[in-house]
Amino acid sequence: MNQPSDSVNAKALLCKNLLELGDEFYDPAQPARFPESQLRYWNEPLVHALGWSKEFSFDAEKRLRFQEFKPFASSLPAPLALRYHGHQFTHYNPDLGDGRGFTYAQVLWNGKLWDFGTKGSGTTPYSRRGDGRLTLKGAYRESLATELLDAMGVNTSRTWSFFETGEKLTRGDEPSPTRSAVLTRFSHSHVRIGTFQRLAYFKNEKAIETLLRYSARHLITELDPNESLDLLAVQFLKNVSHRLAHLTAQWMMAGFVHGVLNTDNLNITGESFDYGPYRFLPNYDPDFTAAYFDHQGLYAYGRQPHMVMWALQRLGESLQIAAPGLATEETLADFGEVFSDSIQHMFMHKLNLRSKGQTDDVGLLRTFFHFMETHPVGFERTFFDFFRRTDDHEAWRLSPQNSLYVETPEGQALTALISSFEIDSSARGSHPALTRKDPVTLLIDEIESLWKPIDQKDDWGPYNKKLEEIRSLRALTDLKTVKPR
């Protein structure tokens, strides 16, 4: 059997920076042993981007590193289950931590520190009464979410791979017994707001400072890790606030509802991760919720900015344990401004329109969303119809929603106003994805429809075709147009 090589391309260098934190932050974990190994998803574009295609050209190499989790010689010597607490639906829970996953390798790539983390890799000290496993459907759903969000330009973790593992699991939210899987996630940090909350819970001032300086050294590198603690705490909170304001704006413009915005599901680098009961909006509805158990609508689409801000306030409270002079409210005061600025830029970019200035741009945004709020139109469909194409073809005239555009006062106002804006990018305006009749979407009915042939006939063809369709969106709906300030 071919053994995996420890050599890596110069683009991606293995490292073990997490060990700098010390064992206050994690516990050793042991990977589960699985009865079967069937590779169901392999993110070759990401593997190629890291320069690792040759290292993992054989299935045996993939299995050893990404199902058995054999350590890389130049990285972490053993998997580490990270410690954290968090507010779950606003209720504080001190009994958290990596319960069915761990971090087992780190890599430096494109000037950033990235983690290889797992989901469904077995029990850890924080599994409580769980089995540490992941359903195959859960892995399948996460891969679709990360593929689409990444293709749309949203800051997100990437699904590296998942294997079907041959176990039968019992779950309350899936027909059981159901198939099992283990997933590897490629993510820019697993340091969460809840990581700081745990340290504050134990009033561990020294550990908070250690984590702050580690974060400045490796994760938010525009900060000076040698700055005084008081000033570093202010700069850190403001930077994380801007990153999460930008991420939240990306979610809103993508029509994405995370579903479980607990503080342990928000990391400090402003990257979306850990996809459970997510949804994409079928139509514009601020009250739309993703989680079936979110009976109060706490994490509804329209409440996402509020709940992210609420989580940032909890981060500020945690930092105050080590930096009591930190003025949390003052430091977070511009969250709304950064969020609104990001929304406006992303809105114009998503429609491929050249700005006419803030007043005109805001007027268009309000007209656009007023139209969607007052008529039963598809969220992504409406953006697709009004995306400005290079040939000046008005797709909305051929849209199944055309009657609402031409026969309603709100539609007439929108079409007249949008026609007064010029195209922004001819390259994006001639993108091949524009030849489609319909937009690429990932609504819940589609997710269930794609799962059915897998579940019933082990037919992965429609799923793989959907991945190709999603990847065709790259560079068309890229939302990464505003950097954290």
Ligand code: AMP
Given for the second form:
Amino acid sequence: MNQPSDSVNAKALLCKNLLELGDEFYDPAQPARFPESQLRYWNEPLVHALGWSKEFSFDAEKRLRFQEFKPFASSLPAPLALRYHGHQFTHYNPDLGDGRGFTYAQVLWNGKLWDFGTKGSGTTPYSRRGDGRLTLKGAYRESLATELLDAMGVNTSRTWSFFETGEKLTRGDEPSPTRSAVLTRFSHSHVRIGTFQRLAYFKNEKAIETLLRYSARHLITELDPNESLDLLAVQFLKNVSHRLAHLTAQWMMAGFVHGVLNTDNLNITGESFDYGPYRFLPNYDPDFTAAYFDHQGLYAYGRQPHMVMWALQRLGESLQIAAPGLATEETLADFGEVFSDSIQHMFMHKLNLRSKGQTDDVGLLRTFFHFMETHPVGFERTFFDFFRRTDDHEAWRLSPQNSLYVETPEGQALTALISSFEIDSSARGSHPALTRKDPVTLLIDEIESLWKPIDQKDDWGPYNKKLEEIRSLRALTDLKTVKPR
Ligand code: AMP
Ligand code: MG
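Could you please show the structure of the form predicted in complex with adenosine monophosphate, as a counterpart to the form predicted on its own just displayed?
First the chain shown before, then all remaining chains and molecules of the complex.
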């Protein structure tokens, strides 16, 4: 097969920038050999966008690169399990690292550096007692999360593919034995806050500097990689803080609860990744917790901004090892402001309303959330009902929640206030997804019910139909493009 880089007009160009970091940052890893290979998910729109559709038109080629992980000639010579530590539920854990995955290729595409990473590709030096595997249900769930977040315009890693691999796995949180899979993740870096924490733990100033300069050169390219170390550390921390504030606002507006906001699950590029026990909100509830093992509700929906800020403080402390003059608190002081500003803009965008200025917009936001707090309404449903009013200014009357809009004081206040705002984009206002009866959601009951036919009859039809439905949402909202002031 031709190397994609040779044959696709250098659209997505294979590269191996990761090697610049050196051996301190990773260990070579071996992909596992699996007894079976059934392609269950292939992200053709993404593959097409990279200009690689032709190269991967046959299943044998897909399998070679995305199940067997044969190295690409112009990229990394061998898969690399990345080293990192992290705070898990606020407890420091120096026993982390890629335990069931690795990075095995990189590309330059769309002006950015992207990694091909894996999940479930076998054991590595960091597997501890784990089997290095991913359950099929885990792959299924991650693909749904990345599809929906991406369709809403949340800055997320993408699922490139997953294969069912024919092993029987044992898990405490799934009926076992359970089916296995290997997934390829396409993401804008795997440099985590925990990657810096590990270097700080070993007091490796030189390596922190190397990683900072690498990040400025390839990932956060607004920064000057040749800047003095002290200044670079400040600029880097501030930049990451703004990116993560923006991402957190996207999660909040998507009604998304990541579930496990450990510092090793936060990418310094501000891209969301690693979807385990996530949930989408059924209704507005700051205490809503995704992970069944998060007994304290540490990573509950409403605590996400706080916990991301907490993680950024840990990043600041780590950088201080190499840049002792770094004033972490001061550098992070505007996190809250950037977050609220993003929320406000994204809120107006998610309702397709034109801003009337900060005071009026905030007034609407408060009224909207007060209504959602005081009535049993669907989170996505309420946004959907008010978004739909382009042709019919009172389209919310079509909603099963209509009586709450028209008969309660909070609903009346909201409908009256919202009517005083103009529609922002007529193009988005006539998006085909608005002709649906109900909004597209991905609540846990549906995730479970779509899994049943796969589990019981190996019927992937309902899942594939759901993917189509999710993809039909594209361009209705794009939370990524809503920049803070
Ligand atoms: P996660 O909860 O997916 O972010 O993973 C936390 C840590 O556990 C990382 O170091 C993972 O590589 C590791 N890990 C999770 N599942 C497994 C597994 N089945 N085998 C080996 N390591 C694992
Ligand atoms: Mg993780």
